[in-house]
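Okay, so here's just one chain, in structure tokens, the form predicted on its own.
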Amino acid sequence: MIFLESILSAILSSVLISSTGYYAEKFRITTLSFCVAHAALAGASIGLVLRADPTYSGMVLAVTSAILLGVVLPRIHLKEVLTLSLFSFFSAIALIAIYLSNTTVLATTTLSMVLWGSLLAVDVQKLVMLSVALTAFAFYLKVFKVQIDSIIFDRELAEAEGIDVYSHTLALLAFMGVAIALALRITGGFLIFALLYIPVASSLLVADTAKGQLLASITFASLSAIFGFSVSYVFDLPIGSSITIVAATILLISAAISRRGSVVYE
């Protein structure tokens, strides 16, 4: 039963993270998403110090930071400088909290889970939460499909047509905060970026259409979770690292067979 829960959680978290990462790349908020990811890690680390559930503390800080960033950044200059500063700030908070939590033996197991993930880190409650979050995100994408497709096609044109790009960006950041916090137990805080963007990068190399890229991203993320889980189980390795290695291997294979590798991010 634990084995089934773990592999289902790995797959669901991979799909949720990669799909939010795909839309973050299309919305051109990659740097913001890095901040949100580090806020989740900082929140989870603070939870260790407070002896609270790292998933919930990470989710609170990630979602709060995502919404605040979405509200504040459009109103100020030097957006990239502030974003990178917050990136460093959250990293520093996470490291301080990890240092403090590591001084107690009780926190050691939970600390390792937050840092690099664990096969046994997910229970039925967290699996249900992952399922609900993924269903909610899919429902959101379906309801606002026209608006989201317009933003992806041309952000400025979408704004000119009266689409509330600002609110959709906030919603995406909030979903991303929830997704990252829920996935921390599987991937670990320092490798969450692997699922955010490696499957997306692979999909951009092999697919030409937006729909094809999204499906490819989800497929690559699922394969990374399944094979990464298997590698972790067989060789007794951290599951987050195993998933990352498989995802990176898929990326290298995609780059090798694609003729678009040199122009993906131009």
Contents of the next structure:
Amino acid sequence: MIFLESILSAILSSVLISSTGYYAEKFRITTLSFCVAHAALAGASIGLVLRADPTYSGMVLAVTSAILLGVVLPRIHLKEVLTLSLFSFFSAIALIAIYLSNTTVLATTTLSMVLWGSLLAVDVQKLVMLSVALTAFAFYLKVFKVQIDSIIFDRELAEAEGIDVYSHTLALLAFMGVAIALALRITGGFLIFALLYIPVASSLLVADTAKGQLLASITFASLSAIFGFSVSYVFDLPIGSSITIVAATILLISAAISRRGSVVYE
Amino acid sequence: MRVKLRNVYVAYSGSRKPTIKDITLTLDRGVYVITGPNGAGKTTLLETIIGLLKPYRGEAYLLGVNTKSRRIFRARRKCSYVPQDFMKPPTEAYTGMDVIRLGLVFNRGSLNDAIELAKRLNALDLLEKPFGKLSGGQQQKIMILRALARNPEILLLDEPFSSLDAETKENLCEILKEYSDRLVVIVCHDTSIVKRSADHIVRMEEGRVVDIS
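What would the structure be for the form predicted together with the partner chain, rather than the form predicted on its own?
First the chain shown before, then all remaining chains and molecules of the complex.
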């Protein structure tokens, strides 16, 4: 049963993270999402100190920082510099919190979950939360499909034609905060980017339509989760690292296919 | 009044020097051609009208809505804007028809209008092709088609003739004449092309409007 819950969670996390990552790449908010990912790690680490559930504390800080960044950044100059500074700031907070968490052994289940993910970190409640988050994101994409596609096509043009680019960016960042906090249990805070961007990068190499790229991204993320989970189980390795290695292998294969000029998805 | 600017000053983010200075303009209907040398502030003026750039001094109104207001989105839905040098890379995933369809989300335009206009601009064969793989001139045609198909109350075009062939320029000028009951604002370096369609010529220099004829 635990095995089934874990593999289901790995797949759902991968699908949620890779699809939000796909839209973050298309919305050109990649740096911002790195920042949110580190906020989730910092929040989860603070949860260790406060003896709170790291998923919830990670989610609170990730979503709060995502919304604050979304509100503040359009109003200031030198956005990239601020985002990168916050990226380092959240990493520092995470490391301080881990230091203060009084967890003397790094292999402690809770700490290892925060750092590099754990097969044992999933329970039914988190599985339900993942399903709800994925359903909510799918519903959001369905309802606002044309507006989102317009923003992906050209952000400035979409804004000039009356689409509320600002609110959609905030919504995407909030979904990303939730997705990252939930997936943190599987991949760990330091490797969350693996699921955020490696499948997306692979999909851009092999598909040339918007639908194809999204499908390829989700497929690659799911394959990374399934095979990464198996590698982790068989060789007793950290699941986050195993998923990352599989995802990176898929990226290399995609790059090789792409060099031959093939297009797998249409 | 469809567009009203009152003593407007605009500067780009990070710059202390205004790109347009003390502009007061009232535009309601007809074809206005904004001309002037490079750096005169023509594109900035267009972006200020649509509200992409906000004045740091003065007020700008689009269809009666202050461009700093959140309600500006609703006003923009009645407008079309074609930016200068709009070019997408070959990796762009949409077809020409997709690009037009995306422009029709919130307004009264229709795909049938787009097809009719495509015939007049010799662009029918471009609709099903991947947008990113079209040439600069072909992409510009699709963007103009998209703007026209939205059936806008205000049409803003930034250097729309820059990559078009002579026949398409002629056809576009003819089409623009049909929009003279609405407001059309065209930024154009070379006024000889649009002379026949223009009702007014607005000349800009160093960020100021120096003449309206």
